[in-house]
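Encoded as structure tokens, the following chain is the form predicted alone, with no partner shown.
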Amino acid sequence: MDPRNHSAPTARHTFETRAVHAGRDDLAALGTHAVPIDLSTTYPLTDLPGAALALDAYAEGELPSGSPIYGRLTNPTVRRFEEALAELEGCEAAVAFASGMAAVTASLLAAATRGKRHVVAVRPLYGTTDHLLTSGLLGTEVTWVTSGGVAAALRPETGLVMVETPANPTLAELDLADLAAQAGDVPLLVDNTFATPVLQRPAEFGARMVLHSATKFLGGHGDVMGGVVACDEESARVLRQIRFATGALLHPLAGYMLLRGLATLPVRVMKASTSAGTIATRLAAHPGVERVHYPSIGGALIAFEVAGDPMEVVAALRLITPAVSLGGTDSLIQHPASLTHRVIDDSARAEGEIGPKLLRLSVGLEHEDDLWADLAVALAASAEGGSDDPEAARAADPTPKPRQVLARAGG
């Protein structure tokens, strides 16, 4: 068979199909079936004068036909990666970073170098995220406003609306809609890595930029670090020319990773959210369970407050992996106010009602009635004030009686 004639999927065929060929439709063409992996740091130069005017176009922000020159200003494995992300999320374009910090921070830069220092965002974002708009590292200027009150917080210098829905760690849901309405003009960049794009796609809602941690479900497996963001081509040539001077591009490997970790995710997420809401209402019947968070859109997070000690329960576990990150193929659980929220002061954690109990689980793969024998045993030995032998428990009944209803995320 002629590979020129290979019949490449196109925007007709599912999300799911999309997700396996996207950033792969040459591949044929070009005899191969694997993804090649460039990871060349220079590339030689036979026409220099076209080399340099190439290099002023990548300071501008394009992606100039030909030779990259060099591997800090883009990387063909790592556009293959940003091409299959934009268009899983519907963007016209999408630029990736070395972490999920460093495509946070390229965002805040852009917003600044329209002379807009001043952000609008919703409480609670991911805790390092809310760190660096407080702490004015970048020179920036936050106002926090609840989710109602964005459209009376902009100013003329108002640069960028951020929100993250379902919010980490609370899993808290915005209406995207409404908040791009009040936004207006001003960009509404969405942070969605919890949700992903197989359950949500928040530039169908108006949303100007998505952002993601690439760490998370992107990849899958624990093992690559990355962020992005998704866009339109006008943000997205100020994000490459922040990248071109910071030197924040993903490296290729990472890359290739993703890319591979793109055409698995609507399989792990489904499964993965399958098992969470039926964890998430064996959760909310526990009598050691005071109140369960679960998306109404679904997802893999679990966030739930214990009545006895958090700390206890995360000892007692033995199947799932006390750990910060999330979106793997194996379980974890963190307690937040101590951890991934801790970089923020009490008040900033009450807004966001991180409380002390709460803790969040992030459902993997594993099957969801081992999962919950462990939690069961986890609850049990600290609703007993902690168990010296918590083995000695596992071999009891597990199930809870209902007791309560499931509490929705912000309800």
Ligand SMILES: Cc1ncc(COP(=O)(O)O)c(C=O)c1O
Given for the second form:
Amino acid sequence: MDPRNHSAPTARHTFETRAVHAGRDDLAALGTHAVPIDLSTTYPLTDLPGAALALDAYAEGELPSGSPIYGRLTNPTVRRFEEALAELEGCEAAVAFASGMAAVTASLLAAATRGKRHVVAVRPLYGTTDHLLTSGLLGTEVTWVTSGGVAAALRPETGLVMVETPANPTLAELDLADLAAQAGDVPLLVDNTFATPVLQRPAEFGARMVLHSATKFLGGHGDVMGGVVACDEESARVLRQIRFATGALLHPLAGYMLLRGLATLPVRVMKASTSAGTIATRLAAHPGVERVHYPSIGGALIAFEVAGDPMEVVAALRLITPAVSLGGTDSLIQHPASLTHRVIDDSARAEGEIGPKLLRLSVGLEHEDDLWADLAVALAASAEGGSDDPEAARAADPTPKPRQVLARAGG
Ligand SMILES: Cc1ncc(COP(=O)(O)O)c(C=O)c1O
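Moving from the form predicted alone, what structure would you give for the form predicted in complex with the ligand?
Let's see the whole complex now, leading with the same chain.
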């Protein structure tokens, strides 16, 4: 048997199997089992004319065979993660970055390199993505629309349609096939951070670019930052050109950890999703909870509005950690109006239906009964400690008033 094919995943295999084997198909031929981590920043060049030609190719966003030449051009460990993620998203290629925001930035710059600086976007988006678009920090102009208004907002200079579904933080869902049809020739970028390719593969619906904050579910343990865009090879070349010239690289150790994360992604997402479904049902039946949003496609996140003070609920939790970010092994809860979506202004929050009573819970791999016990105690504590006048409590906005600073949001 050819050892090269020993562990090569193929379309015959299920998603779970490909998640374990993708990016590792040459390991048997290399005579190793764990993925090698290449930390080189530079590489010995024995063929100088060949290296010069390869450098031209790298500058054009290509991936020539042979030496990586320099750590900013490509890295073998990171490439394994890119190939694996591309395969799981059903795309030709993927390009990894230092963070999710670096991936968003490169995507916007890629559109701008075609002279297309106008973006059409649907709220809500992750707060810093919204902020990056609204602030014009990258020289882009954004038109915010509802999901039905995309086609009407397109202009000749529109370079990107940007959406999240399920969206951060409300978990609002969008019809991707309809959005792709409305976008027409304009690339549709879908931030798939919350769904992961386990639950949704946007390219199957016509999305040209599929973005992840890899910091979340792909890494899965709260200990690695990264971003990645899965797309066609043509778009990948432009993204690589931008990465080459701007330097927002994924570190090789992060590439290793993200590839390792992919192997357990289906198991983690399905387990957390089952627990989250149960907890969402229990929350919906609880008198201390006014509204629950749990996506129709499932997932580990729950958005819910409490009757009392959300700060008191969070403060009374003992097992669930109050923290931004999501998608790890342990459960995290946060108050979007104070944290992830604080950087956007009141009208943007109102448009995205990000109310003062909203909490976002990322369910981890703990047992659902332990998580529910923690939540039930916290909800009861907030009901006891809360105002005697429920109408006054409801009307009160516990969100601390903002200072005039540019950016402050975590993930
Ligand atoms: C949906 C979504 N997209 C993008 C980002 C940005 O990713 P990062 O924090 O890795 O830069 C986040 C971070 O929370 C996110 O939730």
